[in-house]
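Have a look below at one chain only, the form predicted on its own, in C-alpha cells format.
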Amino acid sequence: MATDKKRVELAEIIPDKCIGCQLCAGICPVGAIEMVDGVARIDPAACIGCGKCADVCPVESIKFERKKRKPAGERKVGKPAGVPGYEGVAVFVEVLEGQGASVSWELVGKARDLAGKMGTTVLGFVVGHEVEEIAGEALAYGCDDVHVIDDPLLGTYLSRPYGKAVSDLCTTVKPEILLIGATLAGRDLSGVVATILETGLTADCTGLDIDEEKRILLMTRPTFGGNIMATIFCERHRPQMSTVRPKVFRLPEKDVERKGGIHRHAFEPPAGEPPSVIERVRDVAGAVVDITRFPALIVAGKGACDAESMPMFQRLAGVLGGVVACSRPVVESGLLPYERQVGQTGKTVAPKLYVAIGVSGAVQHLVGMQGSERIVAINSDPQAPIFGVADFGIIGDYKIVVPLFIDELERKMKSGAGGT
C-alpha cells in the first residue's frame, strides 16, 4: 500500500480493471481523482487516504486497506463534532394503501449502517391514520424508537398537513439526519419539510456515508447530466436531509422479536381551513408496467434500438419470467415508454437477473441498475463499460446471440419438465 511522506495510506488505481465510470471521481471529497484517457488517476499529493473511492468502485479497481481500528475501550471517549442538541438518524416511513412502503424499510437498513458509524440510534417517523401496526413493523425492520402522529386528517397524503406533522416531529425529536424515499409523495414532502425547517436537502441520492470526524452526512448523487458523481453535505443546518430512490439499498431482514419504544405525539393541524379529499383516483395508468417489481429485466440499449427485435426481447422476457426495459435512447426513439427506462433519469431497479442487450454502460445508466444481483451483458463492442460490471459477458451480434440464448433456455425448461 502506497503512503505519502506523513505515512498516510493512499489509494491506488489498477488501470487494467478501471472501466471509467467516474464514480470514484465524484465521491472523492478533495478532488484528488481525474479521468485521463478514460481511466481514473489519483493525485498522491492531494489524496487524504479516506478510502471512499475504493468503497464506491463497482469493479474493485482501487487498492486500499484501512488500518484496523482500536477496540472501543482503547479509543478516546467523546463524540465527534456536530451540531449540539441533535441526535439520531430518522427515516420517514411512508404509508401506502395501509402498508409501509418498501423504500422506507430499505432506508431503515441503511440508517442502521449510518447510525453505527455515528454511535447513535435509528428513529422511525410514522405519520398517518390507524398506523399502529406499521409502527411495530418499523421496529422489526431496525428502528430503535418510533415516533408516531396518528390523526384522521393524515389518512391521505396532503402536502400541508404532512409537512407540518413531519416538521413538528423534527422540531421535537431533533434528529441529526432525516431520510425520505424519493417517491411521488416523498419528493413533495421533503421539499416542504426542508423549507419549513430552513435546512438543506439533497435529492435522488445513490450513495450515503458519514464523515465520522465532523459527523456529517455525505450524500452522493449524479450531476451535470449524469456525467459526474457529486458528494454534497450540509454542514451548518439540521437535520441533514436526503431522498433516495427505491431499490438503491438492500431490504434488511425483518426481525419480529426486536423491541423498541413507540412514542405518540399529538397533531396540531396547520392554520386555516383544513383541506378535504373530494375524490381519489386509483390506477390511472392502467396498463403501465412497474419494472421495479419484476425479478428479471431484459434491457434494450442504444445498440439494440430496433423495432423488429422487440418481439424477440419479449419472448426472452417471457421465458425468464420478466419484462422488457430499456435505456434512455430507446425511449427517445419512441420504441418503449418512459416508465420502462432504467437509469439516472428513469427508474432505479434491483432485479435478481439483469440482461443488458446493446447497453454500453454509461454512468447515467449504471447508477440505476447497480443493485442487480446478476448482470448478463450482450454487446458487440468488447470495450463497452457494461462488461466491467457484468457477472457474465457475451461479445457478439445480439441478433445471433439472443435467439440461441432463448432456444437453449427453452430446451432446458422442456428437459426439466420431462424429468430428465
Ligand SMILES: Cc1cc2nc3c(=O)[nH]c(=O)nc-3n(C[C@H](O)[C@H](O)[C@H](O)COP(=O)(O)OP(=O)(O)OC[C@H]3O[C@@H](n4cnc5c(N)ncnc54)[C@H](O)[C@@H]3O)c2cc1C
The other form holds:
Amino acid sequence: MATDKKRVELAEIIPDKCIGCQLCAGICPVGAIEMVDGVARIDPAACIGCGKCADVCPVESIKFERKKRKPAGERKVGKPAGVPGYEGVAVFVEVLEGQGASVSWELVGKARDLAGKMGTTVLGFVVGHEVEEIAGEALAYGCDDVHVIDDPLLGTYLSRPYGKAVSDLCTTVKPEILLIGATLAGRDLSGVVATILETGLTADCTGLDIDEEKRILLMTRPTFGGNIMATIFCERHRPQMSTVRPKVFRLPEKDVERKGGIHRHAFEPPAGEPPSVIERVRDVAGAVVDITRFPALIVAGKGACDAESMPMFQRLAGVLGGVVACSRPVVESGLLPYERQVGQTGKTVAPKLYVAIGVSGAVQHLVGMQGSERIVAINSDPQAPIFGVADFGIIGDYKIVVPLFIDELERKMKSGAGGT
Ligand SMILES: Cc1cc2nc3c(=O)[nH]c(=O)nc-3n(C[C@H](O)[C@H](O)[C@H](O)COP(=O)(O)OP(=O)(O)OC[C@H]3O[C@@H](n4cnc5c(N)ncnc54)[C@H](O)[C@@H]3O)c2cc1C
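For comparison with the form predicted on its own, produce the structure of the form predicted together with the named molecule.
First the chain shown before, then all remaining chains and molecules of the complex.
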C-alpha cells in the first residue's frame, strides 16, 4: 500500500480492473483523480487518503486500506483556519406547509457525519411561524441544539425577513458551517444570507467532507459543464455555506427519544415597510409529475427515445409502482418534459429501483441517480458505463428485453412472488 510522507494511506488504481465509469473522479473531495485514456489515475501529491474512491468503485479496482480511526474525542482536530470563535455545523430547516422539508433532514444526517469528524455539534436553525413541533423533529433527526425564530411575519417565505432572521442567527450563534437545501426558497435564501454575512457560498454540492487537519469544509460540485468535479473551500470567512439538492444524501433515522436544547430568539425585522403577501399562487406544480417522489423510475435514454415505446415503459412503470423519467437527450427531442429529466441539470433522485433503458451513463447523468438503492441497466452496448454502477445489467435491444421483463414481472406478481 502506498503511503505519503505522513504515512497516510493513498489509494492506488488497478488499471486492468478499471472500467472508466468516473465515479471515483466524481466523489474525490480534492479532485485528485483524472481520467487518462479511459482509466482513472490518482495524483499521489493531491490524494488525502480518505478512501471515498475505493468505497464508490463498483469493480474494486482501487486498493485502499483504512487505518482504524481514533474516537472523535481522542483525535487531534485542527483549529478553525484563521477564523476563531465559530463552532458547530448548522442546518437551515425549511418549513413547507407546516412540515420540515425532507432535504433539511437529509442535511441534518450529513451534518452529523461532518460534526463527528470535527468533534463538534449539529445545530438546527428553524425559522417560521408556529414551528414548535418542527424544532422537536429537528432534535429527533439528529440536531444537538435547535435555534428558533418564530414570528407571524415569517409565516410565508420572503427573501428579506428570512434573510435577516437566518443571518441574525448566524451572527449570534456563530456556526462554522451552514447547510441549506437547494429548494426554490433555499437557493434564494442562501444567496441573501451569504451576501449579508459577506461569506462564500457553494451551490448544488454533490459531496461534502472535512479536511480534518485544516478543519475546513470541502464542497464538491460539477463544474465546466459537468466535465470535471471541483472541490471548493472557504478558508477565511464564516460560516462556510453550501446548498445541496434533495436526495443527494440519505434521510437519517428519526429517534423521537433524542433530547437536546431548544433556544428561542426574538425576531428583529429588517428596516423599512414590512412586506405584505398580495397573492399566493399555490402548487403550480400540481399538474407536474415530481419524479423524486416515486419508489421506482423507468428511465428512457437516447437509445430508447421512441414515442412508440412509451406505452411499454408506462406499463413497466405501472407494474413497478413507478413513473417514466429520462436522460437529457430525450427532453431535447421533445418526447418528455424537462421535469422528467434526471441528472446534473435535471433532478437528483434516489428511488428504491432505477431501471435505465438505453442510457449510456454519462457522468452528468450519474451524478443525479447514483444514490438509487437498486440500479437495473438495459443496454445493447456491453461497454456502456452505466453497467459500472448497475446492480443488474441486461445486454440487449430494449425492444426485445423490456417486453420479456414485463411478462416475467407480471407472471411473478400473479403468482405472489413479486415485489419491487
Ligand atoms: C453541462 C451539461 C449538463 C448535462 N446535464 C445532463 C443531465 O442533467 N442529464 C442527462 O441525462 N444528461 C446531461 N447531460 C448530457 C450528458 O453529457 C449525456 O450526453 C447524456 O446523459 C447522454 O444521454 P443518453 O445516455 O440517453 O444517450 P447516449 O449517451 O447517446 O446513450 C444512448 C445509449 O443507448 C444505448 N442503445 C442504443 N440503442 C439501444 C437499444 N435498441 N437497446 C438498448 N440500448 C440501446 C447505446 O448503447 C447507448 O449506450 C449534460 C451535459 C452537459 C455538458
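The term rigid core refers to the maximal set of C-alpha atoms that superpose within 1.5 Å between the two forms. None of the values given here were measured: they were computed from a predicted structure. Numbering follows the first chain given and starts at 1.
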Please check if V402 moves between these two forms, taking a CA shift of 2 Å or more relative to the superposed core as movement. no
Once the core is aligned, please say if the CA of G26 is shifted by at least 2 angstroms between these two forms. yes
On a rigid core superposition, would P44 pass a 2 Å threshold for CA movement between these two forms? yes
